[in-house]
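Only one chain comes next, encoded as structure tokens, the form predicted alone.
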Amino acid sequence: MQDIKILQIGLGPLGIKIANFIKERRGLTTVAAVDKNPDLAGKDLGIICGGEASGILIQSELNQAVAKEKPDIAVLTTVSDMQRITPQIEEIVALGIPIVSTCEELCYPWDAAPSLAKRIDEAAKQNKVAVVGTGVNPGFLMDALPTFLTAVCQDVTSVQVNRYQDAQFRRLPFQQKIGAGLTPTEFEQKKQDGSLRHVGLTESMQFIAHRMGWKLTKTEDIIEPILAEADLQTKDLSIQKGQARGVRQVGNGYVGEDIKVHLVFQATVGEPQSYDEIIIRGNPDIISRIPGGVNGDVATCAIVLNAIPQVLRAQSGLQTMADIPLVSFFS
């Protein structure tokens, strides 16, 4: 069996990590790479990834990258929002190339961005390819996994997911992303401008509700700082007492007055316990916990690669993780 030929688009930290994961996996080969950053244009992908020269030169334009060889699939790791990702997707599928993307809002955009979702769906169907958004969260832990666990239930009345993470040993960009080290005023400012939030929580609620057959009448996305009760020090960051040591984000999906979907994402420096937990109320109740939690960086890269064979088998159009065949590790 020949290797699956991959086009990588977007070579930030996540794209580079995925490139290194591809090198480690049998059955997958990167054949082309694209990034709009002018500092990367013409540079060798292998060297950018910290290894030896690969012969794959990073291109700034899609047509240049695929001029010599058409890839089997594109791995798209550029932006998080539907507004910016839609024209990128339309350009790729016009070449007859299916896509798996880490764009958070793409995981289930049908309620939050229906017109853009329709544009992508129609473009993908016209070119007979599938487009799928996935990742560890959204894409798995707080939506696809709890949905799959309900398969053994005769009835489900509510779904709750708790994701707690200790950010103490994570990279500085992640600590900054969750607001660690900000004063309450600075935290509020970033919350208001939208730069401090876990993208995709609403999409996860809508994904679950759709699969359960619930029509949500209201959703809430509540963001609050968790303040340090004493001075804290990480490898890269000093946090003073009274400053934020992280974020708590709660998503509630209502049917009438009842909360049917309740999602809690809490990431702080010094979080007492890291875990991922799913609580399904119904017949029977199901409680499942992953002690220590799932490593987000590793899991996001892995699920993107593991989804590739199933995206290639999927029906044309914009699909979700509930629409494609079951994703698993493969070698």
Second form
Number of protein chains: 2
Amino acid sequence: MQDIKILQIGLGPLGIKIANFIKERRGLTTVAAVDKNPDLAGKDLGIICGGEASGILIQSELNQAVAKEKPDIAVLTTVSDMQRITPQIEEIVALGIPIVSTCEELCYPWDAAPSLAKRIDEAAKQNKVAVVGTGVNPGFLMDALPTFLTAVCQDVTSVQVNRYQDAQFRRLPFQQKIGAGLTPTEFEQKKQDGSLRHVGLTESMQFIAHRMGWKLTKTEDIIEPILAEADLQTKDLSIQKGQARGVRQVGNGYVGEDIKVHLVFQATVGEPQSYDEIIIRGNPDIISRIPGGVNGDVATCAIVLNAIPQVLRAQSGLQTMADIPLVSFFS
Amino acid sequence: MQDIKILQIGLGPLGIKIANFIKERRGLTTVAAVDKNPDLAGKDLGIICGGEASGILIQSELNQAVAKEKPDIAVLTTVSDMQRITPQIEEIVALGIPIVSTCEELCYPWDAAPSLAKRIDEAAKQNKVAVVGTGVNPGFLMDALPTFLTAVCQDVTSVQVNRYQDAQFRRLPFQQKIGAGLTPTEFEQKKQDGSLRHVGLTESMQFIAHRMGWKLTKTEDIIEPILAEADLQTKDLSIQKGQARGVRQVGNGYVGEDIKVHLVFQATVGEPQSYDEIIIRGNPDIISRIPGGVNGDVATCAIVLNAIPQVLRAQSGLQTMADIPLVSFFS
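Switching from the form predicted alone: structure of the form predicted together with another copy of the chain?
Next comes the full complex, and the chain you just saw is listed first.
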């Protein structure tokens, strides 16, 4: 079978990691690359990825990138929000190219951004291609996976997901991303400017609620620091008592007074255990636990690639992980 | 929205339980029922299910059952094997009725019964309906769920599933089904006549292997007794030292010398722990555990009903749980 030809759009750290993952995979080949960053224009993708020259030069414009050969699918790793991704998607699907994207808000935009979702859906249908947003979270651990686990339930009254991560041995950028080492005031500032927020918690709640048939009357997305009770030291970072050692983000999806969806993401330096846990209350209760948790860096890149065959099989339009056939590793 | 109209075919214990589950569910209604058992002919489904008269009389013939009104889907709970289910399916799809079935071998028949699978696929396509086999096992715990968990893997080298159940507090028929209380000789006889076998282990292995891109060169399906090391007593059953207290069934799927898929189903009186565990080796490893395990009685009935909306959305033909959109509870 011929390789699936991939157009990569967005060559930031995530796009580069995906490019390297594609190289490892049988059945997938990157044939073109686009990034608006002028520093990358004309550079060889292979070199940018830390390897040998590939002959694929990064283009600034989509039209240039696809001039020679039409790709089978675009992997879009540019932005996290619907506002900015929508025109990008419209430009790509207009060329008849389906899309899988890591855009967090695209994973389930029907409630949070209905008019943009509709715009994408119509553009995709008009061009007879599917558009899917996915990732490990949102896209899997806190929405698609708990939703699939309810398949064995005759009734479901609530869904809870706990994702706890010990950042002790993670890279410095991850520790900084979760606010480790910030004073409470600095943490609050970063919370206000949005740079601490895990994007997609509300979308994950709406994904689950939609499938369970619950009309959420209110959603909450609460961010707070977890403060160090003693001085802490990692390889790269000193955290003093009273500074943040990480973040706790809680999503609550209500129907009336009842919390029907409860999502907890807590990542700190010195978290006693890393794990992903799903607690479904219903008939029967289902509790599922992944000890150690799922490493987000590998998983997000992997699930985007694993989704490709199913996006190509999917009906046209804006689809979610709940709409396309079961995504899995393939080779 | 109007209820989905269900034709139930097969009113044994499983069919009756499903009928009662349908009554509990919003959005689903049984409109007709068929069973070849002459003792059931003309009986009211509601009465047979232990409730009030429903006005739905069990018919011996499919044509009689659908004469008044065409159902949206058939729930087929008659037999476990492809040989006998195939003509039943052909008769149903000829009327333009899609099917979801608990037939174990139907969950993934493409390798074990390719010519029958092809017959069903062609009949379904010709009549523009989908046919899906599902259940908790096969259909979910040992195939679809581990397959979905590989979605976050960049590489997978093997898949193992352990399903351990303590039968101490289960009903007597379940304890008997797993051979508890049999002498080794009696166990061997029942093993030979096939009545101890959990049907579908090979199909689950082939389901997983197909998606992972592994061509299995050999499969094993090994059944052995677990013998009591001391006298045991349950509410309904006395087991003497040296008698079987349950069964261990192991499926091995090989590629050359390597076991790529390893499925263990062990159900005994006095099993220390009940749990369902998935161990995926690859990048990354994923270990997932459901403490307490999933109760098969509730789960099989539930997943059949939960699959219905996705079977109705699916492309026509013989489909598997890997082909249709994500199955989940709905209301």
